[in-house]
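Only one chain is given next, in structure tokens, and it is the form predicted on its own.
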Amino acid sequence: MKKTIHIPIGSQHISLLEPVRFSFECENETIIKVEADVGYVHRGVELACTTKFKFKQVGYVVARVCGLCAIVHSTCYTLGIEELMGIEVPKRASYLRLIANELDRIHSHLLCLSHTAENAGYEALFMRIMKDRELVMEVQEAMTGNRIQFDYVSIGGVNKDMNSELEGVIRNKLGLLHQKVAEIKELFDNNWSLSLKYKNVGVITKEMAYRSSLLGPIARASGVNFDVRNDSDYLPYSELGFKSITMEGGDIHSRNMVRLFELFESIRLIETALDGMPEGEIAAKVRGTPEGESYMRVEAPRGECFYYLKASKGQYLDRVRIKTPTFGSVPGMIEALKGSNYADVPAIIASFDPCLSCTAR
């Protein structure tokens, strides 16, 4: 006998960390119908950005949008401030600008691995990645000053230059990182209860992201082969051989194999952008203000990060728009969720690595 129930989850529970609010309509153990509500955060940043502070301060209150890609978002607007006023990066600020991103992304998927792990019931398993993720928090606070919120990234370049010391820590910190994901995607590999289990659970086909124009790492997943740091030349990623990471199968277990495969490159280069680390200076002079409109877009952990900046030669900018992937992957959510055992909820919502204070702007 199929009995109907509506059960909320969010915008505070123990499963979800973020502030979002679902609304299931199950039968039995089946969903059947998924509502979402993301309106829970107002922060007013946009609205910052063009009233109280000048252009060359907004690149670090951008970096305060999200604390797990703050080098994105201050990278994505200085980039577009620097079309604006047509400003030559030197290539030696490039490439620390790439290590300095990939090691958001590093540290950003761990930490959605450990979650995920956490769903699971490998509470063990969460804090052993959490203590493995201090590696990549060391180096971040070795090149930047901060072990989050890094006030890194300066229009013109970058705030802090890399000697032979910090390279050796870099490296030898991301070797012993390396041998550390190994061993966590040979758990993700073999184990049936941490993620295999997890195989056509939470299913988007490749059809459905590309109906809900879904990006990143939840994209690559079901197939989709899109990945700005393969389509822009906003860093020298070509130059150091990216390749991006997809996977067929669409589900959870594919998803956190995406993010695993995707530390590995990361590791790989950062540890090639230092091999070829070009001589020069860090920053270029900047001179005059902003005029005209610009949009830029970054690859960031979840996605592509948007933004789109108009000004018109004063101090403060006119227009300050930021979209991030989060918003966008809701839609993905809902159809996950809709067929799926109430049971997988917590697992599904982590495997999209949502967050919706960097979506509330």
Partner chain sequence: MLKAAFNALKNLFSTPATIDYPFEKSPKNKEARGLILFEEPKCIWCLKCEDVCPPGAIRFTQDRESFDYTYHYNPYLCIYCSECVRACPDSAVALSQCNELSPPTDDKNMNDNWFKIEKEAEESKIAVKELKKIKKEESS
Given for the second form:
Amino acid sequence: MKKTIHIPIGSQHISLLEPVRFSFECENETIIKVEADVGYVHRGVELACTTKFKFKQVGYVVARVCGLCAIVHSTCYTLGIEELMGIEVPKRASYLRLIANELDRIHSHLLCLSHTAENAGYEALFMRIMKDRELVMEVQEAMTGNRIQFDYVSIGGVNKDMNSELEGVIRNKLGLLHQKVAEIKELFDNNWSLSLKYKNVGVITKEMAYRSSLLGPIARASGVNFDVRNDSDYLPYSELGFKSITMEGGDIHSRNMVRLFELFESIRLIETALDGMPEGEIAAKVRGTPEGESYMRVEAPRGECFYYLKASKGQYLDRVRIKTPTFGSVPGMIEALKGSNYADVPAIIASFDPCLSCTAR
Amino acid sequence: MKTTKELVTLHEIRGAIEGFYDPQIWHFVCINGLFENDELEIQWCFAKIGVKDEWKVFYAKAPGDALLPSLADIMPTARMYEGELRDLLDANFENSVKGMFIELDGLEAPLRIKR
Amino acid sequence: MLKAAFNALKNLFSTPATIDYPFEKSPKNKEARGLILFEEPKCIWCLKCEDVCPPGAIRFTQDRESFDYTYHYNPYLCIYCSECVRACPDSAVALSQCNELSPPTDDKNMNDNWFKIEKEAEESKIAVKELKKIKKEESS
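Please move on to the form predicted in complex with its partner chain, as the form predicted on its own is already shown.
Up next: the whole complex, starting with the chain shown before.
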């Protein structure tokens, strides 16, 4: 008689937010083997970027790779193409880009936290976090003009300037958000279903994280101090005294905690950036065509986002290679799922904050 | 940005990366593939942890239908990128199967298409 | 526990955070980016906006006899990126952006007819180029 049970989950499932399929081999309640299939929403963005769109338009195309981290993709692409064209970006534009990126991180992390709460059976907290997230969305709309697809970054600078009135709005709303996040953090720390239940579930040890080259909040929750904001100088993070957050637990609880502490860090970064906002132009003149190869990374809310660009002095690029954070963390996800209880699966998957539209592009 | 590119042959690549890769110092970013002049170029990209913008890229050139070595036992994440390149670029890595992104009756190696 | 009970009581009597949408208009931000407005008298017909628009929502067709351009704009393709507004030269400034979003419409230039416009935009320019060439040869 066969001793194991085969259970598929996905591609459409009530606990999954996006189309991904896992198939588990279970021994009683324990998972012993996992297979993942991620390519359900492949759209061929890489091909379109090199055949249909000119290099000035590609920034808007890659922004559509993902709805949640749209600005990360366009920032990463733009930084790469600016390096190929040798454009010096004005300091003010760099600061504005950083603020937009951090706002994006705040709203993405809040969304992830709300879903983890929902998967713990805590619908009320889900509603509450979504309500507080509305504050960031309003700030984003006031700053960039759109709620989700910002189209804020363009080659040479940014599209919209900041004025003192807007600065007041941002400071006001972020101050409010700081209080609310502090309350949410208290809940995640003290509430039984969110803290005790989530401890020692889906553990990833430091060695495992290094071995499967994990990235983003998941790696930092396992004690790996790896953050592209430390390792890249293209956005002025080091000028603002950025400190990365690491925790040792490696379980769902520490991943949530890393995200919560990063929210505070992001709010602090935005406020510091507003204090030291340099005056000047917001966009540089763009002339010429790109040439050469560029390797560029930006820290997305879920980890490291990588772009490889190759161009040879034409209107069209030769190659655009996109590596998105979730794609790199799928092997880690499989490791975390092995040996855990079947009932914990939705919580573990939600704690990885998977973004499958990014992954399959 | 400091990028060091090193050309290796397909036979040397395993030894070169085994000797070089220490996950605590270098972060394995991804495997990148290009198709130019009827030749595949595969790049293994690494970035140094804790150092600003330092890259190390191993690259190898091969004819379009060559059997490429799989490095999934050294870096488990490599399995994902190999599967992806198998679908999009028809780069024939060891032990990789088609069908991760594009259905089997879909386009054949879309990234080899030129304008 | 006390705090939770207090919060629950407070929430019982507070107004909902959502709005009563179809009966109440959703709030509009004055900084929001929306539709592109076009002022024909100012336009110098440089076609820079058509070249730069990522989704191809601005198209110009050319008349085969008078060589005049006609401006076509598809508000449902537009992504409100305002790349065209920035591309518009300082000597013209014919394009501007308002904060209205695209309304439901029965404009007959949408859907299949828009594809016809796209095709016509490409073909008419090539045709006019050739017509001009022939004229030049005739005059010389």
